[in-house]
Amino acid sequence: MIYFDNAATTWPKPPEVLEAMNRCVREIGANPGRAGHKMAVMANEMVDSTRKKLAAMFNIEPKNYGRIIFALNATEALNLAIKGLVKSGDHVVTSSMEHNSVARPLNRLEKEGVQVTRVKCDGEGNLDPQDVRGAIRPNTRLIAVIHASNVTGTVMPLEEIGKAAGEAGAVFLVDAAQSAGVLDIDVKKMNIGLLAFPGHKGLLGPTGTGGLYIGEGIVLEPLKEGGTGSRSELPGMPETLPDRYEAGTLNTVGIAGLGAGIDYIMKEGMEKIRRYELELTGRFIEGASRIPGLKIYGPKRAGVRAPVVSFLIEGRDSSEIGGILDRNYGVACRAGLHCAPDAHRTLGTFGLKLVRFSFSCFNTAEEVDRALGALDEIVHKNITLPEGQGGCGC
């Protein structure tokens, strides 16, 4: 199997991730922050250790590591950020390249009296910070932007947008689903007030992990209520962080794996990993340019994008191409709208859909070449799926 679906979930994971999870089950196992016995203390120390690793990665002040809230994924984190901050009468600025994890909460809030401006990106998915500035109103409460597109790999100019948000007194929310562990993120330099991230993608942790950094001075309404292990006498959630937003038992085993994934990135070097992933991206883009009818969307230079490439083959159904790659060649990829219909409307591919390859540090140049060979054969031999076997895409 050639696995090119790392924008959804990275696979395989470093062996250290599995080892950390196994150790957590065997030796820690208890509920963090809920008791004073040794196992519970060990669990709490491990969870706090992972928070501190994330704080270091995102240049969050060490004293604020408790402002990193663990969630099941970036989607839950984004819902907490958006629904916990924005109220009727507020205005939100976002882009036309957003994932449904941002678009759908905003669509719902529009029905409840929130005003939303979706700034149009260009044909490669680029967002002009001046257009963001022009969309800001006196009641703009939030500017929400994806860091790197999960469709085109386009990287947004966060520093300039963060500056505009600061000047307007708006909170800057960044969706780091495709960038955490892949691109440099500096919450100070970029003036990021809310940073949502998954643990199971570029951070190399397991599924069921992710989180939200909440900047100083930002108060959100909790998305859920329940047990916290602290201030149990209160009728509502405590004010202290992270307890205010972490109702119920955390995914302790998953957080142990996430911590190990971050350790792996720090040991190997994020710049080294990124350089390698972009070498694979560039190799694919260069090879694909020689296949007749294959059209790539997004920036053509690998160095200015995340390791995500979406394409179509003219005259062919993208879902069928994804199905052929899987069934005939053992290439796992993603075909469809990629949970980002607004991005496809921006690119003009909503009705066409695209095939997406996304690379990780565990892929090889040989795998890229084999996939290119498969695509070339599909085109030149006009390979199709047998009748009755439809393609797969969403």
The other form holds:
Protein chains: 2
Amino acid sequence: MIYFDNAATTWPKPPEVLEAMNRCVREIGANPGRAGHKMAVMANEMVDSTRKKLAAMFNIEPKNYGRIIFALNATEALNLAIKGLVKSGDHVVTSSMEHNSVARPLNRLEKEGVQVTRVKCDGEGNLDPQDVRGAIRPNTRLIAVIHASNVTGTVMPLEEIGKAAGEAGAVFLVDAAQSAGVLDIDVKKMNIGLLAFPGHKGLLGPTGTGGLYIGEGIVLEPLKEGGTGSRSELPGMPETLPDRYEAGTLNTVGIAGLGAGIDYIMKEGMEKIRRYELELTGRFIEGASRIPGLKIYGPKRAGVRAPVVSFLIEGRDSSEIGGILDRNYGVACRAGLHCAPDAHRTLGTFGLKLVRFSFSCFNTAEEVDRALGALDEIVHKNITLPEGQGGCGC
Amino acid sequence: MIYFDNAATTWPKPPEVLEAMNRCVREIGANPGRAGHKMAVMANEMVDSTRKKLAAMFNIEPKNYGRIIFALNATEALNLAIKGLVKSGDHVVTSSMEHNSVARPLNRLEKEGVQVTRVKCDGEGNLDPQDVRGAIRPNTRLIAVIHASNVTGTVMPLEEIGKAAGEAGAVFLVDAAQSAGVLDIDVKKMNIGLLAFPGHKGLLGPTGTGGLYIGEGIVLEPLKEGGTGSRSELPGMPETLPDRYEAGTLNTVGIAGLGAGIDYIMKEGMEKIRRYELELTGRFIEGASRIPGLKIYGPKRAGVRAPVVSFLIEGRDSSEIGGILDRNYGVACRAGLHCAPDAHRTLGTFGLKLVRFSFSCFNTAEEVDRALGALDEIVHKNITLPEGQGGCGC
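Return one more block: the form predicted in complex with another copy of the chain, after the form predicted on its own shown previously.
Below, the chain from earlier opens the complete complex, with every other chain and molecule after it.
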């Protein structure tokens, strides 16, 4: 099988990730209770060591590692960030390229009296920071932007937007679902107040991991209340972080794996990994441009982008193409709306849907060539699915 | 080490759990997208197979397996249940033995105009169903009760409470944090509308797992909005379950492990496991009753209860006892408030705190005897910690 669905979750994981998970289950399987018996203390130290690795990766002050909150996934982190910060009467600026993990929470808040401006991106998904600046109002509390589009790989100008947010006194939230572990993220340089990231994509950790960095001075309403293992006598959540936002038992085994995933990236070098993935991306774009009727959406260059490419074959149903790739050629990709209907509206593909290839450091040039060969064959031999089934609506 | 902190999370796990997790990471590491390529379909089938096992365990209609929602932990499930159902002006009946995972969400809602009655339990933690009945008001929307106390192991009379809830037209929410996989739970017989359970305790799965069963006809406001892999074009969450309440990527690897944990219980027999754990509980209670100054709180019999026992040694600090057990004897337990300050107030131990032993099917009679020997020695030789450190505030 050729796995090109890495934007959904990366696969395979480095062997070290599984080893760390096994070790955690076998040797430090206790509940990190912020104190107590030896194994609980060991579990807590392991969790904190993963926080420290994340802090180093995102240029978060080492002393602030406790301001990294673990969650089930980036979606939970985004819900905590958005709903925890914004109140009725506040204004939010966002882009027209957002994933439903940002769009749907904002859609819900809009019904509850929050004002939302969705700044239109261009046909390649690019966001003009001047347009963001122009959308800011006196009551703008939050600017929420995806770092790299999960449909086109388009990268947003975070530094300029962060500057605008800072000048306006708004909090800057970045959805790093497609960028964490792949693109450089510097919370200081980019003035990021809230950074939501998945653990199981570019960071190469297992599913069930993700988190939110909460910048100094930012206080959120917790999304969940419950046991924290600290200040249990309080009727509400304690003020200290990370406890305030981490109710209930953490996914320690997942966090152990995530730590190993980050170690792998640090050892190999994030820049080296990115360069390799963008080489594959460029190779695919170049080869695809020679296939008649294949149209790539988003940036056509492999330069500054995430290793995600979406395309369609003119006159063909994208879901069917995805199904043929899977069934006839063993190429696993994702066809549909990619949980980002607004992005597809921006690209003009809402009704069409697209086929998405997304690459990881474990893909090879040979896999890209084989997939290109498959697409070429599908076009030239006009291959169809017998029963017309395939694809997905994600 | 002797691990008696199974009420926090069970350890060790059956080897099959780790095997299932390894297999999942290696072979079905895709994102279950409700459709799409083969590996995504396989991941989805695995997730649904765990739902089906849970449905069988809790006597949920097989056709309703999709009404079991996966979450990070039971706390998240309880937050979804409580905040998703109850609105300002509604009344909630709960008990005085609740964990902070129920108490804190209710405390928060109380500030937002929800009325809460906390029915007082007796000094052993028993809840009189007549008192619950008496607390019901015309606007009672929810009755939220812990199945078995995480402090004393006291079991609540679910069937009678469920009956009262049914007659009053209220929804019955059960917190099965200490009972799922150990005590019989029958959502039909007990008239349970909402059942929150952890995956990593009695069900023997890994951390990062838990869930909520949502009975037919009950519609909740989602706690989180985001991508669902289905009906992506909708501005809000789809109406279909489980998608409506499962935003973002699930902890597939954890859910695979949970499925294996349930298989293990089914293979061994839940009743056999329970009988064994309660034998250990009874053995401990009996032995402890011969240690001078050792006072057990909650039910003194091993009959209908969860395998959890809390105690103190008169004149001694419970945190210190916990610390001595860990450092001098290698007994891992939990001393403090156990994230249940209301329960400790009910028992009259809020200021005292308690030491908690909680047993799993992997503990042995020999371990119980060794721990009893340790306690005996601590009392008779008046052993203290050099620096007076130890225990935790959980």
